[in-house]
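To begin, one chain is listed below as structure tokens, in the form predicted on its own.
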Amino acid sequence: MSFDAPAMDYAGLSPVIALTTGLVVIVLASVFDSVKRFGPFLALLTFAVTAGCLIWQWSADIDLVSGSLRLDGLAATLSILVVIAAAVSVLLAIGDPSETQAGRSDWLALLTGSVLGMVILAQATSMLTFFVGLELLSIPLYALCGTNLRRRESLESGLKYLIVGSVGSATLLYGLAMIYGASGATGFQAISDGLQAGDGMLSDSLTLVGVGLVAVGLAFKVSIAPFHQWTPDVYQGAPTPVTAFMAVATKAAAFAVFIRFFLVALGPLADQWDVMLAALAALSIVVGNVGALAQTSLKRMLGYSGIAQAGYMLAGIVTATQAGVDALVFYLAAYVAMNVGAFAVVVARERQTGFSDDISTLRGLGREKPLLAWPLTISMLALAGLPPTVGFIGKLYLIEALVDDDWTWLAVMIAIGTMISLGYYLRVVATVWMSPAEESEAAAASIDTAALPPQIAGAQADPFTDSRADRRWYLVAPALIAMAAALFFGVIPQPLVDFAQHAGNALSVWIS
């Protein structure tokens, strides 16, 4: 009896190998006290090497590991976004209470493990690697949310995320099982072929229920309403560097497999699922924007904002066209810049005041700390979709793709959601620039944590404060770079358009 091992393309697998090697090194570093303090450097080096491998394989279009993974433009572009988000989170976590309480090497190992799951998820072309990547993404994040061991809200957010995430994973797995039963295949292309070959399988109730369950499972992961309930609580309770990572990286990875599974595996069923996804997108836009209006916690507000933004992105999949995918990837890249700028300022401000995220602590920030005020302002304007920021171009790109594919009503929903969002984004800008600077510290000191309502309980004072946080390069630099990117690509969007089209071109065989 002979065993033929599958051919291994080590160049194509180099991003996964780099992350796995870095993860092992970070774990081993925790054993040696003399090396432990270099944990952030090792993590950043791991992400830099991974990014280098992705750029090296930028033009690749190859199947890996017997077709269970695929490295192409879609996987490379969205993996780059994940790695950037992870590198920023490492910088934001330097000196954070969650990192010191959980152990620096342990914290970084969990983060790197989650990144590995995201990269696998972005490359997945089989239901098996799809689910493995999703769980490898999720399980470290459950632990990371609870790493601020002295804050009840952090532990509570980890537990909530674990429970809701488990329900989402179980729902997704049940849906995948039904689709396997209908198609008799696990590979995405084989599923498409099996559904078309089967007698009546494109309209069979087993298939349609499976599609719905998969959509629900992925909606949990990307915070699509009405499966969004965990998002504001987890965003606020989790340590802010973890929230920053979840806000952008999880969406990038989950939307990567959302695109590939629905447009490749379920492409023949596009007429069945497009209306369902359109309804979820519209509902998410309304729920997210309306829910954010009443928030006094900046992190909760950004959580509701993320729900609305996920609705905008989902609209790109509804079109089932290459233009829609291009617009979605463009908006995801813009979303990274917009959120990095906002969360970097939140991290710096919470360390200065000892209060995590109450909007009132931003009073007078424009006069006091302009290096923090400007990135936050540009991030809010970009998230609102105002010119000349990249958020405006991103929404315009999505609206154009929707109108061209006769989804005008959904394009109108994006416009209406944008108008509603001005009510809370501009409120933050007004707080930053239109309140006297001398009142800001007094406002922070006057907050009665015992009187805070439960929904902003995360604004409790943390024993760790740093009066020089606004001058820490590892906090200020990401904010300033994100601000520059949001403005540059808003004025000169073509480089980012080319970046997004590289992802869409990878699916040109399956979509028009």
The other form holds:
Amino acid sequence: MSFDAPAMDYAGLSPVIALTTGLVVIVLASVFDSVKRFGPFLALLTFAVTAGCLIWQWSADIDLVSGSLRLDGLAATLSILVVIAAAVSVLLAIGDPSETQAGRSDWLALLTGSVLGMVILAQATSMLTFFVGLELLSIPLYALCGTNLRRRESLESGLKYLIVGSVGSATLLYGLAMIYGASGATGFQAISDGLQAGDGMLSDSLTLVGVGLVAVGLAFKVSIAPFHQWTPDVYQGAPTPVTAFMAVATKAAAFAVFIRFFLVALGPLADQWDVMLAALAALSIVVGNVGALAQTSLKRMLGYSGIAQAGYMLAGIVTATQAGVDALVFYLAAYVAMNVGAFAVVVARERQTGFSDDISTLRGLGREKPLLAWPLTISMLALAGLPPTVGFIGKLYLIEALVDDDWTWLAVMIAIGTMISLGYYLRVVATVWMSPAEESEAAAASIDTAALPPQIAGAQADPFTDSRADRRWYLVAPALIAMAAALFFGVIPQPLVDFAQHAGNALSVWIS
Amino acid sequence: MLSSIIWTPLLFGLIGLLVPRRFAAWVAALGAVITLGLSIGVLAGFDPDGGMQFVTDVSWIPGLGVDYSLGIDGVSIFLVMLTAIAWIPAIGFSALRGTERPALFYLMLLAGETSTLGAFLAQDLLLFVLFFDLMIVPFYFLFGIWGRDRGGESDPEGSPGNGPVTVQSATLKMIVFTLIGSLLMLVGAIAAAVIAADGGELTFSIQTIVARGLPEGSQNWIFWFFAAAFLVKMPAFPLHGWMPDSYRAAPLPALAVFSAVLSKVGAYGFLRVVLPMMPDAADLFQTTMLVLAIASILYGSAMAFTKTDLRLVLGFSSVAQLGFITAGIFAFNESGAEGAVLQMVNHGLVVVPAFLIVAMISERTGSEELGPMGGLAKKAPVFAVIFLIVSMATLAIPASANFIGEFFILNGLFQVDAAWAIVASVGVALAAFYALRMYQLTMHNPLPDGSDSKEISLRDALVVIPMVAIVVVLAFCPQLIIHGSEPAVDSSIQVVKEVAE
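The form predicted together with its partner chain is what I want next, because the block you gave corresponds to the form predicted on its own; please supply it.
Below: every chain and molecule of the assembly, starting with the one above.
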């Protein structure tokens, strides 16, 4: 009896292999004290090699592992965004209490594991890899949220995310099972064929309930209203480097599979789900923007803003056209730049002010710390969609895709959401530039216990407070690069448009 | 050529960040002067009958069909000149007095000039929308960082009868109001291009969209998306809610150019985009627009007549003037539209010195309230004469260019319906009241304690007198503008005129 091993396309699998190797090396390195402290460099190296592999395989369009994965433009572009976001979180985590308390290697291993899950998710073309990737993404994140071991909020957020995330995963799994029942297949293409071949399966309630449950499960992951309640709490409680990673990378990976599953596997049903997704998108835009107005914590505000932005991006799927996918990928790329800039500043400011992320800690920043003020300002203007930033072009792209496919009402919703969002984004800008700094100085002075003799400072001294955080290269460089990207692609967007179209072209077989 | 006009100010603003702080102002002033020089160069080579000239057209975002497309014609050239001129006194005035954080101040001011010029020169609909949105950003920072809170405890001299205003709330209100309009305009612009392309190649070129035409049903809603943006920017009654607070909080040199030029972009947008692109809708809503315009004239004049804060007097008089301009445009005839273009330039030229004079008055009296003022003319004849000329131009005294402009507009309205012209002319009469009241209450009467009647200083004279001189020169030869803009203006309203008939 002979057994033919499936042909392995190692070139196509190279990003996954690189990440897995990196993960193993990071775990092994923790054993040796002499190399332990190089953890961040190992992680950055892993991500750089992964990015290199992705660029090497940039124009690939191949099925891998018997059709369970597919490396194409969509996978490559969104994996690159994930890897960039992960690399930034590694930098932001240097000197963070979460990384130190949880053990540097463990923290980095968890992060790399999550990235591996995301890269698999971006390539998934079968319900099995879809679910495995999603769980591999989520489980390390639950742990990462709780890595700030001495803060109650961090532990609480980890637990909350675990419970809500599990509900989401269970819902999704149930939906997948129903779709399997309706189509008799697990591969995305086979599901599409199965649904079309089955008699009346396209309008069967089994299929439709399955689609609904999958949409709900994914909506939990990308924090689409009304499945968003966990987002502000988890964002606020989690260590900020983790929040930054979650906000950006999870969205990119989950949207990748969202696009692929709905447009490829459920493509024949587009007329059934587009209205449902449009309603979710509109609700998200309203809930996220209105919710953000009342926040005083920057991280909570960014959480609500993420809900609204997820609504904008979901609108790209609603169109079920290539232009919609392009616009979504463009917006995701823009979203990475805008959020990295904002979170890097939040991290730096937290370390200077004893881990407060209240908006009032930004008072007077424009006058005293321009290296933090400018990236934050540009991030906020970009999130608000003002020119000359990439946020404006992103909105323009989405609106063009929507109007082109007769979804003008949803385009108007985006415009209205953007108007509401000015209320909170510009509050940040106004605090940075238009509020005097006296109070923040007083507040900083009362917290700056490190300057006191140890016997007086006592237990209050926080070893992680870093009064020079605004001059640390690993915090300032990501912020400045993100700012430069947000401005550059706002003025010369064509390279990013090409990037986005590379993703859309991968699906040109399935959508118009 | 046009690109260099647009980007020179921003370039000098950025250079200003690099040079030592005390030179920033002079770098900025140099940038503004070079921009004016380049604009004069374009004016010299401009042919009134030549249609769109100095055209630049390169692909900017081919993936989205957006081009970097610039051009100038008889409608835009005088507004470009106005912009290039107006920024010089604003920068000069601040340069001679010094400001806090000068490098950032001039960067923002010059970024404002770049985006305003961009809006006047853009021939691609999306590029226009982009510059239109961009304009508000530097002014948000200018008003927010260098503005001041009014009223309340910190400013007991503030404005009795007006509530306290904080810079933050005023600027937020301004930007939210303005962007409500312009975001809808973004949707409208994209919809216009998509509908006009009708499955063909998507382009945002204004001329192509006009040539392709829009179906009547779509015109009606797209019209309001554009009109909302333009009416807020002007501002027109009843969308002027942001104006009083921002005007009171803003720093005066920035406010001078804001009021002089940015408000005109809205009126310009009607002529450039709305009338050619949506003639059926414009015709359908002509009465509504005329009612809004007349309401702006009457409301603005009445408010200017009752307000005691000098900034608000000027602000509401702008509402009234922009009402005249809108009425002229929506008369759909040559006389009205040409008068509107002339009046845009006139009003811009008059408002800049007016706001700078307010700054000087406030230095002499410590207040911007008309109530306790008076007697400033006593030892300052030159100052008084300058202010008198500005006031006379504001009230459109016969022989001023403003008189010609208003005459053309009223003549145009008369051709639509005599009733419009008669009601609008009440505004002319009211203008005489508020302009003279402003002049009298500040300059005549006894000088109260604490005020100082001081002659205009040389540095202020250097800035203001050239502006006043331009106003006077224009009074003698307004036909320069009328003739220069005539062919372009006539062709802008050609389509809508045919529809209306």
